[in-house]
Each structure stands twice: as structure tokens, then as C-alpha cells.
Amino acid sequence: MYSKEQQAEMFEQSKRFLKTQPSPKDYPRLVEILNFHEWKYYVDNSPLLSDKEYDNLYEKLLQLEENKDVIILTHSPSQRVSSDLSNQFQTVQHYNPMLSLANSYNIDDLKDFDTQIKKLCLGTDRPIQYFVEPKLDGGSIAVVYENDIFVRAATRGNGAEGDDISANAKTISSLPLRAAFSEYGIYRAELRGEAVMSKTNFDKKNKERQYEGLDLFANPRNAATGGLRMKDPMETRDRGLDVFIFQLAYAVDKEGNELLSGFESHDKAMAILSQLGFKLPYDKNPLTHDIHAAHAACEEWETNRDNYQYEIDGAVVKLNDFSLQQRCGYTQHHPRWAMAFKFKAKQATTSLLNVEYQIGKTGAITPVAKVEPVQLAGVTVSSISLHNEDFIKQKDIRLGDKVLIERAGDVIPYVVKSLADLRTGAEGYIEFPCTCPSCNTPLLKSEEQAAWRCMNPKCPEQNLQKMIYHVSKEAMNIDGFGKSLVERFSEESWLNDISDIYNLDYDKIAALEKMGEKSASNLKESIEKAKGNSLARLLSSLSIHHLGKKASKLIAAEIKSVFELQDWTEENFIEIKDIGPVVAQNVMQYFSQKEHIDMLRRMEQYGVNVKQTDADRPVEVADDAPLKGKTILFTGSLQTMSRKEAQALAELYGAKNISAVSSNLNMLVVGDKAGSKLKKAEALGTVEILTEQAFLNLIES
């Protein structure tokens, strides 16, 4: 980035500016010097000035920027914090999709990956080398530079588009506001990176929050991802995040010509990014020459993960050569030329203090172990699901046991085993309840299932869980009606079953503390909107065991009203493709209970739709439909319709919408500013490329 001579010159100039007041003509040089010192502090980790000296230089910069003769540069350190506050983020499209990665867990998985790579690269004489880097556990971002200046940062989002978090990203000091891409002929570049919080900073921030009486961060990852989405950029800055860059994903010149292949390989591109001042997640070039060396590098990262300043949950193995990457291509989900090597779950030993029993929305009773709180993979664990009675017996888990636990996939806590050798004799057997902990109804368990269930349709806790699910996005999607409100209204005795959700007294709600008329009015509007949901959504919201969204949609397409299901037999259900006897029996049992029918009648009385809608009726595609059997993708700005409207139209005429350019794509419909998808499709040579008008003409034909 900077030669020794340049650094010495910067340092001497800094000292001179500290002793004198810089003039307006010195302003560009002072900006350059302060950016240099930020790089030394945040990226190179070897500051040349004390904090006080830096602050003095920064104050002189601010004084200069108040001078009317000074035009403030966009890459000045003072421009890292924006005053813009927003309640929501704008959505922007990535220049290249941010796909997921396929996972591997051992050398055999990596060997299979290597075999596939060699098949895809058969016939080439280019060397197959693998680049291995740590997989940082934070928030992924895409950063865009134009004409050497930072212009945008976005979250990963759905892979195709993400939330614009530019104002927040600018506050992260390790992310340059200016980088000399033009020296390499690049006008626009899109980089992939990870925003993270160091372990040291995580501990420091939690101590501060504890002192201030605030909720503690669960782990560095949550602290980082939450920091990216703060409404106030100053709060993002206060998190003290870092950004590490791990990929040059897109590079074009002023005419839009793609330049990425000109850098030959990933390691060369990363070396250039390092020279430009970006922070990389490794110190030495991690290039390996075969899959065995790549595996050894992964294991080395895993062995030393606790010594690394940041949380890492794996390593990423990438095919190094760009031309070979292009040859391997992509699936809809992940690049074929890269794979994540997941580290073994971290384990810890703790004591089992007690077992509590939770009742789910389908009546299943789940035992939950209460353990001595223990840190595990960056999270404090105090509760762990024991799944069911059989799980407890198979693992011989007893009260008072020392147990070995881990976070499966670094996410869900799991009891690996009890440590029988450490028993003192004071441990006790866990006695599973015979009756429901909520309503005292005798529990039942079928021979085919492991869970004990409460079958009482009036069980208070079961109904609470059903109502919580019913209002969720997965079910009726009642905006603003979350778990806490369901629990609060239940405590007020306003909610006893699902039907009560649609017969609330909004005057009483408005009178509640922290609610008010506006909140009550918004809730009423959301509930009224939900009353018009499709029959399929209603069915899937009832928490009938094994009845999911797909089965609900299939059933809704065959009935005019929900009450027809009272008379359905098992034969009616299994005549529908993909509906089996288990779903049939569960739905029949549900609709045989008077309490459920009465509840649905009340819902109908309160205005909830219980009849088939247009959305429930299957789309019939004619045999001669012009797009039948085709896969299609839309890119760029369409002029006559929205993207969603175009996708719906394509589906109506037989096509299947997919999200990325690959060998599976048949048609690409191109609007204005199509970008990289068009170039990829042209490179494949197998994709039919249509304008928007040509697409409409094809349908009209």
C-alpha cells in the first residue's frame, strides 16, 4: 500500500501539520495523511501517532472544511458519518449475485469437490490450485466503488438484491472511502466482504452495556449484523466494527467492458486489493497446490481458531484461476468452484440442574434441560432441548449429571452425552409427566411417533402457541401482531383461541400502556387485511399436525369452503397427489372436533375468509403454452410491467422462474441496464436472450 519512504514522508508531514495550522491549499494533503493514519491504525495495526495527535490533526481538518474556499472531498474522514436517518433501507441490486456456499465437513467431502472440479476442467492445461481463507462469522456486505470513490454498500439480502446500508458502512474506519482502482483500468468495482466485531471489542461493549443496564449482545456476529442495520449511523460507528474483503466480484471499465478475467486469479486480485488498502482476513498468501494441502490449511485454521481475533466458523476453499472458475460456473444456490469447510461444533461441559416441559402448537410436549450457564461458540447457553422421552432414555440423562454439549452447526445447542463416570450417586432419574403441565389432561403417544401429546383442544398453553403461530408471517402474516402482544392480550383474558384474534376491542387496546390509538388503529388495519387471506393460508395457520403450506394449497384447490372437510374421508385426501394417510388422519381428526368447527364458525362470523379464492385455484397451463417447460429469468429495468408482474405472466404461460444465470437457464428477458447477467448468458451461448417486447410477442403468439 505505502512504501517505507512514503510512510516516512507522511509521518514527517503529520508532525509539521501538528505544529502549524494547515492552509486551504494543504487540505487535499491533510485528507490523504489522515486516511493514511486510519489505514495504519485499523488495517495495518501499527499506528504511528498517538490518539491525541490524530485527534488534533482531525480537528484541524474540520476547521479547514469550514472555510468557504475549501471544497470538501467525498473521501475525507469527516464524511464517514452521514446525518441522514431513515426508518427503512432502500433495496439495491447487486452487480453479481451473492450466492451461498456448498458445505463440507471432512476430507472426503473435499475430495468429492476436487473430483468434480477436475471433471469440469477436463481438457485444460491450467493448474488447479486452491485458495484457502477463514470463513468469518459476521454480516456479509457488497461494496461498490466508482471512479475510485466509495459509492455504495449493501447487505447480502436475498442474494440478488440487498438493503442499501451505505451511510452505516461509511462509518467503519477499516473500509476505505477512496481506492485507486483506476490504476488498474477499473471504473466500477464490486467487492465482497464481511463486517465483524473482534472478540476483544465484543467483551468491552458488553461490559459497557452491562454497566448502562442494557441487554447484552448474544455474540459478536449478532452485534455486527445488528450494527450494520442501525437507523443512526453514529450507533453503527459506536459498535467499532471491521470490514474484511474476501472477493473482487465485479470489475468493468468506463465502457462497461468486463475486466475481472484480466486479473487471472483470485490470489492476484486479492494482492491488488491489499495494495489498495483493504483489510484481508489473513496475513500470508494461503494458496495451495492440491486438495490435500487445502485440507491441511483448513485444519490449521480450525486448530488456531481460538487464537484468531475474530469469530470464524470454517474455512473457504476456492478454485484460484478465474478462467477455471468461469468454466465451472454456478448452480442456482452456489458457485461450483468454491466450498465452505465447516469446523466441528464447539463443545463444553456443564451440569443439568432441572428439566422443564414446553407445550407446542400441535400439543407436543418437549422436555427442556436447564443447565449451568456456559459459553459455547460465542453464546451463553442455559437451556437445551431434550427433544422427547426416548432421547432422554437413549442417552441415559439424569438430573444432576455433568453433560457434554455442543452447538450443532454453531447454531443449535445439543446434548452430546451424559458423563456417567463423573456421577456421585446423588443424580436422579427424569420422570416424564403423564398429564399435560398446562391443563392436566392425560398425554397420549402413538406407536409411530416419539412425542407425547396433549389432545385437549382447549389446553391454554397449546392455544397460546397456536395463536402465536397463527399471527406470524409464516401463517396469516398479521403485521405488528407478534408473540409479545399475543401473550399480553392472553393475560388480559382477551384471547382464548384463534377466533378471538378477529374480535378484539380496539378501545381497550388503545388504553393499554405503551399502545395508544395509533397502535390500536394499525393493528386493526392489519387484522382486517388478514381476514381476506386465501383458504390455503387459513388452513396452514390452524396448526394441524403435519399439515404444511404445500398440503394446505393442494387441499384448498379441491374445496369451495373449509367446512367441506367435515365430510371428507381418507379416500378424498389420498386421491390428491402428494397427500398421504398421515395428513389425512390428522385433518380428519381436527375437523371431527366440535370445538374446532365452532371456532371456525366464529371466525367466519367475524369476517375471516373461509372460502376458496382465486389464489387457491391452480393455474392451468395449456399443452401448447409458448413457455411450457422453459426456465426464465428477468434482468434490468422493465418498462411495461414490474418484475413480479413479469414473473407471474411467465408462470401463467408455463415457465418456471429461476434466480441466476446458469446452464439450467433457457431464456433471459433483458430490460434496461441489464448488467452482468446478460454478459454471463452471452458467454454461456445456450441461453435464448429476449427483449421485453420480444417476450410479450412470444406470449401473444
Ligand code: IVH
The other form holds:
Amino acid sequence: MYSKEQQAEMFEQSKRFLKTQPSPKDYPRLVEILNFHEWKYYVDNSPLLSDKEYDNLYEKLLQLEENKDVIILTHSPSQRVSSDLSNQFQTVQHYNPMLSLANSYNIDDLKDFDTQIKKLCLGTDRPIQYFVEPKLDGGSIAVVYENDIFVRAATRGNGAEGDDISANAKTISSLPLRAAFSEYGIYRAELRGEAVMSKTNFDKKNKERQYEGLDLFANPRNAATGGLRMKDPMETRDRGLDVFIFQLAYAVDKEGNELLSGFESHDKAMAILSQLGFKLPYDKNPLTHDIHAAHAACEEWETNRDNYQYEIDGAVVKLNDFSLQQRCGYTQHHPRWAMAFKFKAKQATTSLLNVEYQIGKTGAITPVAKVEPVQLAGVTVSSISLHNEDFIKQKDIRLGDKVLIERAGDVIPYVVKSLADLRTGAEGYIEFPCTCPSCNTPLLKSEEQAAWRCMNPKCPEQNLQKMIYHVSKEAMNIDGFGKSLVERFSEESWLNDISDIYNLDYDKIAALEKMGEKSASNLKESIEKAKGNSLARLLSSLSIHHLGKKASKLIAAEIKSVFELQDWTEENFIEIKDIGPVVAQNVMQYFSQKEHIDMLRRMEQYGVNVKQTDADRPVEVADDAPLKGKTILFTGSLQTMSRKEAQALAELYGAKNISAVSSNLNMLVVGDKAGSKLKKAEALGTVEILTEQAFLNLIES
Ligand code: IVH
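Form predicted together with the named molecule structure, per the form predicted alone context:
The next block holds the full complex; its first chain is the one shown before.
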């Protein structure tokens, strides 16, 4: 793709551009350089710049693009999210039909395939070699380049025509916006590939969605196919998809002459595509010399499928030589020169025996399906979360149903659907409980939330979960105290709520089996230490719904003692930047309950810190701080510090950073080659304009 020398040059020039503001004449080169860094990061997996450096460089590009002398290039990385592109999902014709693949399951099927190929290729002296690659489980995509520029992407649709999803596809960073096809004489090319979501990203996105009360993705495939079809390209981008290319399907020169056969073989075509910056789903040479070797390669992919970052549901065996492919031809449905080798299912059917209800630390009730134990991709599954009542309703899951379940990668098993056709009539509806299974309190649910909750502050099961969280590393970080000890002490009735943790009888603990003096005194030491934790830590350890670490920190900075929160109204919360009504409501609800206040009082009595500590206090801005109450904006490239450092410094001295020049702006600090922002500020006439040095002098004063 890029020679060592080119890479070194790109790198050096990046550093120069980082130091000084590039001018409009540097613009095309800067686009090229940023595209190079995107390739290093998203395709080559070996970034040369830190994220911060990349961001700075990108910021410089945006600044240049504001300049009226600069004509924005369509392959500029800024155009991945340009606002003038929208998704109409118009139908477009594929240059070649997008077919499916025939399936095989074992060596015999593959041998039949090989026999058929040999028949079709009878009389040729060209070698029969098989290319074996992973079969990615995502959404098919056809991407068109013209004149070296990305022009279109489409879904498979009915095979002949698909939906135009160009605006969405453009946001996917592993898909180059420009590729030098012209070096190979190609004017227009259509590539085929698969848009996928990595397993890690899938887990991450689902955690976020669960937290936000959104429907979970069933598997990475749904997340990817859905992602391609978002109305808003920003949402596609948010999913963090990748595109892998697996076929050069069409290539013509300016006159429309077909060029594909000139590339000789699949492996050569793929090597060129890799060279042009596309992401391929393998890194070693997948060429094999006979069907047995091809089968061995398929099995190797199957053995290693869990170590692969992306979901694969099989391998694809392709006859390598293009002229032989042409001889074999196509059926209506699939090419005769390729065959999918399907892996053992990660899906299974089983019977739903019963539903149990778990109570979480914030009181949320989660239904859990108990199923007939079944083998699923190497593990026995007997319990599967059904998430919430809506999930059960939407999927119409009933007791006694046969259900289709799936385990994607390392991901927890998931009920895909119930098999309504197999019902006998003996199935029963799942009655979601109205009261808490632990304490019998009526359950509550607010409109915007998916979960039913038990709001009883004395709920034994909920308090158990709260205590387990409270002692964990995440929360109060009580060394040596974990789930099993919390459960053991609870069984002894020593623990009813969090406050009891700080009032334990260590003699009794020492007398417990397998404990002893030493363990008891170690535990005591850890608990004593935890008593001194910051107020922010205490707040976030209480398991208040939606109150995370960050919000706890922000709130702790505003109060002298935890008990002040009893009197806080929604306005108090909302005044804090980054705290919204949801956190406010939940914290207010918590502090309106007498049981919680009593519990916190007991904790205070046992010596737990409930007051603001030094760690909680924000850095004080003195009244005479030089920038107190001022709004500030940095533009152009700074010489002695990064933009981020400058902003942090400004904040430290009392200023508020804002992002645009308007009548609200008090100060503009201009670095080298400041552009439109400076002009605008000058035009306004109300903005104090400072050089970087003047800014530094000011804060030193
Ligand atoms: S080759 C004419 N190679 O599987 C060639 N397909 O079941 C047809 N797929 O729609 C496709 N990984 O979206 C090919 N390495 C791979 C693939 C692959 C995934 C998908 C593709 C296709 C479907 C066919």
C-alpha cells in the first residue's frame, strides 16, 4: 500500500503539520495524510499517531476547510459525515448480480464439489487451487469506486438491485474513500464485502443499550445489518462497524472494457485490493492445493473461530483461477466455483421449563428462563436472561415453548424466538409478578423504563446485592471482602443493609470456620480503611439507579455532607453541568426514604466518612483569578502547548471554554495561521484578541 519511505515521509510531514498550521495549498496533501492515518489505524491495525495527534491534525483540516479558498475534496475524511448526504435508500442496480453460496457441512460434501469442478474444468491445464477464507456473519455490501473515488454502496437487496446506503457506508472508517484503481487501468470497480461488528464492540454497545433501557442487539449480525440501514448516518458511525472485502466483482476501463479476467485469479485480485487499502478478513495466504488441504483450512478456521474478533459462521472455498471460475459459471442462486463450509451451529432449540425472577442492586427485576440443558457451541446452557417483561411480550414467549437460542462469540446466550409452530396447546403464559419475589412489595415501573422495580429499602435480596456491590473494588474497595463473605455473613444474620458492614463483631468472625484471628483482623483493617473513602465514592457505592461514578463526583463537589441531599430539589441537580433530570429524580427518590437516611446516620455513627473530603473538592478558583467568569476560545496552532492543555489551563484560572465565536465570547487566543474564527471575532469587535504569549502572561499575572 505505502512503501516504507512513503510512510516515513507521511509521518514526518504529519509532525510538521502538527507544529505549524498548514496553508490552503497544503490541503490536498493533508487530506492524503489523514486518509493514510485512517488506513494505518482501521485497516493496518498499526497507528502511527496518538489519538490526540490525529485529532489535532483533523482539527487543522477542518480549519482549512472553513477557508473560502479551499475546495473541499469528496474523499476528505471530513466527508465521512458530511451533512448534505442523506439516506433515501433509493434502489440501485448492481453491476453484477449478488448471488448466494451453496452450503457444505463435511469433507464428503467438499469432495463432491471438487469432483464437479474437475468435470467442469476438464481439458484445461490451469491448476485447480482453492482459496479458503472466513465466512463473515454480517451484512453484504457492494461498493463502487469511479475514478479512484468511492461513489456508492448498496445492500444486497434481491441480488439484482439493492438499496443505496452510500451515506451510511461512507462513515465506516475501514472503507477507503479513495483508492488508486487507476494504477491498474481501472476506471470503475465494484467490490463485494461484509459489514460486521466486532464481538468486543457488540458487548460494549449492548451494555450501553441495557443501561439506556434500549432493546438489545440479538447478535453482531443484526447490529451490523441494522447499522447499515440507519436513517441518520451518524448513527451508523456510532455503531463502529467494519467492512471486510472478499471479492472484486467488476472492473472496467473508461471505455467500458472488461478488465477482471486480466487479474488472473482471486488471490491476485485480493492482493491488489489489500494494496489499495482495503481490509481483508485474513492475514496469511489462504491458497490451498487440493480439496483435502482446503478442508483442513476450513477446520482450522472452525477451531479458531472463538479467537477471531468477528463472528464467522463458516469458511468459503473458492476456485482461485478466474478463467476456470468463468468456465464453471453460475446457477440462478450461486456460483458453481465457490462453496460455503458451514460450522457447527451456535444456535440450538430447547424447552422453556420455568421462569425465575432475579432482583438487582437497584431493585430491577430480571426474568431468567430456566431451560432444558442444551449444548451450545461447547457449553451447557440451562439459564438465559429474558431481560424484561417487554422482551417476553414482544417475542411472545410462553412457558413450555420450544425456543431457539443462540450464543454469539463469548456473548451470553440469548433467546432468538419461540417456535410457535411447535406448540401443543399445553403452553402457559408467563405471568410477570406484581410483587417482589423477595419481600412481596408491589413492583413499580415508570413509563420510560423497561424494568419493573422493587422500591422497598428493606428488601432482603436487593440489600444483599447492594452489599455485594458496596464492598467491591468498583465501589468502596474493601480488600478481602467479596460476594461469598457477604453471603455468609448475611446467612448468619449479621448483615441486613450496608451500614451493618461497619458494625461487625470481629470475635464472632474469627470464630467462623476457615476464618481465624488473622483473617478477621485483616478484614477489620480493610473496613477501617474504607471508612475514610471520599464522599464521591460513598455516593456511588449506594447503588442509586443511574448514579454512576462521574455524577457522584460532580454532586460530591457541591455538598459539604451527604445529608444535604435530603433538601435538594431538581433545580439543584440540573444546575450542575452534565447532570440531568433522570439522575436528579433517582437521587431525590433515594434521599426521600427515611430508611436510607437512618442507614446513612448509622454509617456516620460507625465512623464512615459522610462529608466532603479534599479529594471531593474541585480546584478552587480564587475570586481574583485572572480569567474568572470569562469565556474563551483557542484557534490556530499553539506553539508551547496543545489545544487541550491550553483549555485545561484556562479553566484552572477561572475561564469557561466555548467552541464558537459569538457575542458570548470574551477572549480569543490566536495561534499561528488563525483563520475564519479570527476574522469573525475581529468583525464582532467585542472580543478581546490575545496571542498565545499574551495569554500566558495574563495567567502568570
Ligand atoms: S463470496 C459470488 N466470501 O455470505 C460470491 N461471501 O451466503 C458470493 N459472505 O451474501 C459471496 N463472507 O454476504 C463470500 N468470504 C466470503 C464471505 C461471504 C461472508 C456472505 C456474503 C454472501 C453470503 C452468501
